[in-house]
Each structure stands twice: as C-alpha cells, then as structure tokens.
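Take a look at this single chain in structure tokens; it is the form predicted alone.
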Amino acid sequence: MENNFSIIVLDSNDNSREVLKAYLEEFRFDAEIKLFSDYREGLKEIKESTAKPVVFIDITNCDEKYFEIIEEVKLFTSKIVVTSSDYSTNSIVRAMRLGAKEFLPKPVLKDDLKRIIGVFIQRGEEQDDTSSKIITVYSNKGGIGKTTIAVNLALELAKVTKDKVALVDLNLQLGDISTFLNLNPPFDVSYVIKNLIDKKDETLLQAFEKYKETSMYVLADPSYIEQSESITPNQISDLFKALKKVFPYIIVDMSSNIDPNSLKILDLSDWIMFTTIVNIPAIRNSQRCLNLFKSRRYPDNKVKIIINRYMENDEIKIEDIETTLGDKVYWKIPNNYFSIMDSINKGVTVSEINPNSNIANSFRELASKVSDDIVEMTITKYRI
C-alpha cells in the first residue's frame, strides 16, 4: 500500500498546530504535511495540490468563516476532518453537513488520530461504504404513497446534503420511480446487477440517471416483469455492496410484498421508513409488520415510523397510533392531494410544482431531520 499523500492542517491556535504535526511525524505515514494560521493561505494550497489532501478544520469559534471554507475545500477534496474544544453539536452537525467526513474532540487523542489517517489511507478515493447508509421507503399495504416519499425525500437529501444520492427502484414488477420523473433510464437494475456489479465505480454511476442538475441519481425497475423473477436475494446483497461505494445514501422504494427478497431489502437496510396513514386496517396492518420486525430482531432506532397524509383534525390521533404502535411517530406528512397529482401527473417532485406548499416544506424538513439524524449518530463515536 502506497502511503505517499499531503495533509494540511488550518487551525489558529499554534500549539494545537504542533501537537498535530508531532502526532502526525511519530506515525511516519512518509505524508508531507503543511500546517496553516491563516484558512486562507490554506485553502489555495488545497486548491493547487496535485493530489487530494488529507484537510484538518479547526472549528472552535464557529466562527462563520469556517464553515465557508469547509464548503470551498469539499470542492477539491473528500478528506475532510473538523476539530474542536467546543463540542456543540449544532456546529458540528453543521460541518459535517457540509463535507466534513470525520470529527475529533480536542485535545486530539493520538489513536483517534491514527486511526483517522488509516482509514483514509485505506480508503483512498473511494466511497466510505461504513459511512453510507440505506435508506428503505416501506409499506405492507399498497396505495400508501411510499414511492411519493422515496422520489421527493431523495431529492431534498440531494439538495440538502450536496451529496450524490441514489434512489434505486427494488419494487422489481411493478416500479414507478420513472414514470413518477418522467424518465426512461437506458439501464436498468437487472442490467446493473448482470453486468456492472464488479465494474469501476465511474461505469456503475453512469447505469444511473442523473435527474436534472442534482446530485441525485436514479436507477429504474426492470423492464420486463420476467427479468425480475431471476433476481436473487444474494444479487440485492451484492448490489449494496457496490452501491455504497458509490453513494453516500441510498434512497430505495420497494415492493409491499413480504418475500425473500424483500426480506434482504430490509435486513440490509440501515433505515427502514415504515409508512402507513391513519385509519384502523393500515394500523392494524402495521402492528403485524412491526411484529415481524421485532421477531428479525432490528434494532430500535432502525424502524422509523412516517404517518403519510396526515390531517390535524384526524379523529385518530397521533398519540393514540404511537400507543397501539408502541413506538414514536418519526415524521408527519401533511395531506395535500392536489399538489401530489399535479407532481406525478408532469413527472416532477413536489417542491418543483409549489416549493412554498405545506407537503413540499414537509419533505424538505425530513430530509434536513434525516441529515442531521445520521450525522448525530456518527458523532456518538467520538465521546460528544
């Protein structure tokens, strides 16, 4: 393994600076390493580097300054790593909102350190496939509206992130994630699952769509209903596998059917968005989905409940769902049948037919909660 790369570091305070280059010079890593008072004088390093460089952020003062440059080096380089005495995780969530990769509480401890540049070593330019996360939009009763939130969550995680995210149609008979964008993707799932699995990265995004100017992409359902029946639960492992070196979050719609491969859909999911509305059969159909849940043993926080069509003078109420459920309700989206048809209908998302609607707002929210949500999670890592 090859360890010649650069890392600089921008940070104000001049003993951290040394502390850092002294931890870095003991790991004898052979990187050259350039330490930086000045955010500015750092950035145009960053932008002349031949390679892309290892980048430590300083954040302490949440000074807003910092967090432009967090923005303008993501632009060159994926290595990003914020340090702070401050542990406030609004600012932190922020920062790694917006690129940074890894965070270390200060004073940086030396193994954390180590650990750090040897998994970027590792990694090289590749995807984190620790990091990425899917993402399952699921219902066991069809006519929920699943695919309604799957299409306009992944957009605004796309924009919300500025990461590229994948939204893969695994309802393998019956998708609808092109007709709902009005695309007709040239590749398709069982094309990429036959032929692109083990290919480069760069040839397995380009079996994707890109929609639009986003950092969304999207992988449609087969075809033919028949080159579906060949499709195996081992081949939706393998696809995973690929898929999360590529993406940062996978968004995935599926079928509502409870089979082998649905079962692995779930069981590789990270997060599972279970979706039902508010009338007796739907909950009553949920209580048996969470049971099968619980029997697969999921851990807690995987299962996030999404109350679709959701209307304040519902007679059911809210708490009475999270009662019989026995779990929170993650997130409400509000009932807005005109703006959902006029969506589907022109093949847009919803926030492109009225982005100031209530349901539009909605799916923005979500898709910031979600951010923030996973980011608090890998911040948990590091003893905030």
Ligand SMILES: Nc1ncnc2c1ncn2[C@@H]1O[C@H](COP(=O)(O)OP(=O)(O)OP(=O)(O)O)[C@@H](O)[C@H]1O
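The model shown is predicted, which means the values in this text are computed figures rather than measured ones. Residue numbers count along the first chain shown, from 1. Only the largest set of C-alpha atoms that superpose within 1.5 Å between the two forms is called the rigid core. Compared with the form predicted together with the named molecule:
In this overlay on the rigid core, Arg284 has a C-alpha that sits less than 2 Å away from its partner position between these two forms. Core-superposed comparison between these two forms: the CA of Asn13 exceeds or equals a 2 Å shift. If you fit the rigid core between these two forms, you'll see the Cα of Ile359 move by less than 2 angstroms.
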Second form
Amino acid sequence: MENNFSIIVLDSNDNSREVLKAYLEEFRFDAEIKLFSDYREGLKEIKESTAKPVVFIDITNCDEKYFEIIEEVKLFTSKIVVTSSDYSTNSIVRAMRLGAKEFLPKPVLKDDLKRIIGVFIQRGEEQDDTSSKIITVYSNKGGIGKTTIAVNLALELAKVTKDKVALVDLNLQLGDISTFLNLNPPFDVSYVIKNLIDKKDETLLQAFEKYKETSMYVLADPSYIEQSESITPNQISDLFKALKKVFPYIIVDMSSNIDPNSLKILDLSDWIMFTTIVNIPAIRNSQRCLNLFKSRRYPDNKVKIIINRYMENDEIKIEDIETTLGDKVYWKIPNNYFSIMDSINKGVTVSEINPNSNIANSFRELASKVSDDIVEMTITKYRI
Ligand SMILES: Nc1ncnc2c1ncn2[C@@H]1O[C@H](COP(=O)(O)OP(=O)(O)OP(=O)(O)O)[C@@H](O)[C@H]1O
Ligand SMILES: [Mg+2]
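What does the same protein look like in the form predicted together with the named molecule, given that the last one was the form predicted alone?
Up next: the whole complex, starting with the chain shown before.
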C-alpha cells in the first residue's frame, strides 16, 4: 500500500484512542498512525502533513470546539471520519455538513473501521462516487415545473451544503436551464460526453459554468438537436460515472418523454423527485408513471413525490393524493406565479430576486431536508 498514507486520531478518551490504534495496527495497513488527545496539537500535525491524512475526530459530548476543528481540518483533507458514543442525529448531521465524510459509532466495530479505511485508500483524492448522489427532477407530463425545481433546488443545496453541486441539463432537445439562469456556457453535455469523459477531474470541471460566487456548476444541453440524437444510454451512464467522481450532488433536469435515454437516467438516479400538480389528469398520469417505476423495481425511498404549484385551499386534499398514489408526499411547493415569472424573466433563481417569498423559503427548506435525509442515510448504514 502507499507509504505516504497516514492516519491521525483526535480523541480525548485514552481508552478509545488506544482501541482504535490497536485495530488499525492489526489491519497492517502500511500507514503511520498518530494519536492526539489535544485537538489543536493534532490540527498542527494535519497542517504539516505532506500527503492528505485520514483524520478521525471524536465528537462525543458535542463540544463547540470539535466543530470548529472539523471546519479547519476540512481545509487540509477531505478524509474526515467523526466518531461518537452519542448517536444524537443533530451533532452528526452538523459534523457531516461541515465536511465529515463518514460517521463511526462508538464502541468502534472492527469491520466498520476496516471498511472505512478501505474506502479512503481506494478513493485517493477523488470524490467518493458511492456517497455522491444523483437527484433527478422528473415528471411524465411537460410544463409541470421540472426546470424551475431543478434550478432552485440545486442552488439552495449548494448554499446549505457548501459542497459542489452539478446542475445538468439532460432535457437533450429542449433544455432551458441556461435560459433560466441567463448563462452562455462555452461547453455542453454532448461536448463533455464526446471529449472529456476520460479526462482529469479539473478538466471536466472546467466544462461547467460556475454560477456566480456559489458552488453550483451548470452543464448545458446540446446546442443542436442533431448532437442530442447521437447520445446513447451507455454514454449517459459514462457521464454519470465521471460526474460522480467530481460532485457530491448532481441535480438532473430532463424531458418528460419515456425513451431509452430517459429510462437510463431514471434507472441510474439515486433519487427521483417525481413532480406533479394537484389536478385529476396530472394525478392519473402520475399513477401510471409510478406503476412503471414499480415494474422497474426501484428501491423504497428512491421516488419522492413533489407537489408543485400547491394551494392550501385546493378542493383535492393531499391525503387524497397520497391515497391515490399509494405513497407519502415528500414536499409541497407553493403556487407563486409572480415570483417564478419574475425570476425566469430576469434569469436568476427566486431566492436571488425574492428571498422572503413563500416559494424561496420552500426551496431553501427543501434543500435542507434533502441534505439532512442524505446524511441520515449515511448514518443509518452503521445502525444496528
Ligand atoms: N411553483 C410554481 N408557481 C407558479 N408557477 C410555476 C411554479 N412552478 C413552475 N411554474 C410555471 O410553470 C411553467 C413551466 O415550468 P418549467 O419550465 O419549470 O416546467 P418543466 O416541467 O421544466 O417544463 P418542460 O416539460 O417544458 O421542460 C413556468 O413558466 C413557470 O412559470
Ligand atoms: Mg423543463
């Protein structure tokens, strides 16, 4: 194994530090292991490391200083594991939002520890593509609000997570993300698929247009319809693989058609934000589409039902929709034609133009929920 690989443990509990060390030595990774009870001293060591170390930070008791340390460590390495004997979700969610990649409950189980170290060794400096999430906004009916949701969700997610979020326009023939955001990106999906799939991460990142001073990166749809016609399902699969190495979150907008490319996108998505509105034809159509998802054996929780243009006083109640669709509604986005049109016309997101509107709040809260639920999924992996 690489000999410039090092592990640094920050833990004020003597016993658990020693246990961790004993396990790590038992695995016989060719790694230097350094233990610190004083977190500041450990931080100094991390700053001086030549290679990026894997860092274990114990956050039991949730002392404020632990979170400050995570923020500082994040500037030097992304390989951060938090440990804790307190499983309260809030502190773990906070640590993960600050940049911790894994959570290891105490007492530490040898197998969990081995798996985590293995993942970090394999991953090298790249983004872990198993923790990266593809979230696709879909509806089998056009004009329901897919692009509106994809654009606003992506930006709010970039703001809450402070991590890189890709916004990818896979509405290959009629994409309009660049119009929604008033962008003129130099490259597009078809160029990336044909030329950049095997290139280094930095090259791939350069094909995206960074949106203002945010961590949202936009990849536009092909400029000509002929280019979109030559894109195949296999190429979509390769594109996703490449994107997962660079972005922890990938938000996809697509067309309403069900064709081989669309099915590939839906199959490979981790989550489908399945969008509908409250009217009978739309709900009937949704039912058909959910049946299709069932027949494709999508796992539980992959499909999240989003109600767009929701109005409190609608005759059709949310409970009726849930009964008809046989699933809970994940989120409701209020109807606010004025704010949405204003934002589309000016080529910005709703939070930029109307930050206190009900719809800007709804997108912000949706992004927080998405980020919390993803963190919760990561934590659940380790629960018995
Ligand atoms: N929550 C909302 N409140 C009011 N109007 C909305 C809302 N969401 C979307 N709209 C309106 O609906 C129209 C269609 O939205 P959008 O373009 O996002 O849909 P789409 O599903 O991406 O359409 P397409 O299938 O053509 O790609 C927009 O002009 C927008 O003004
Ligand atoms: Mg659209």
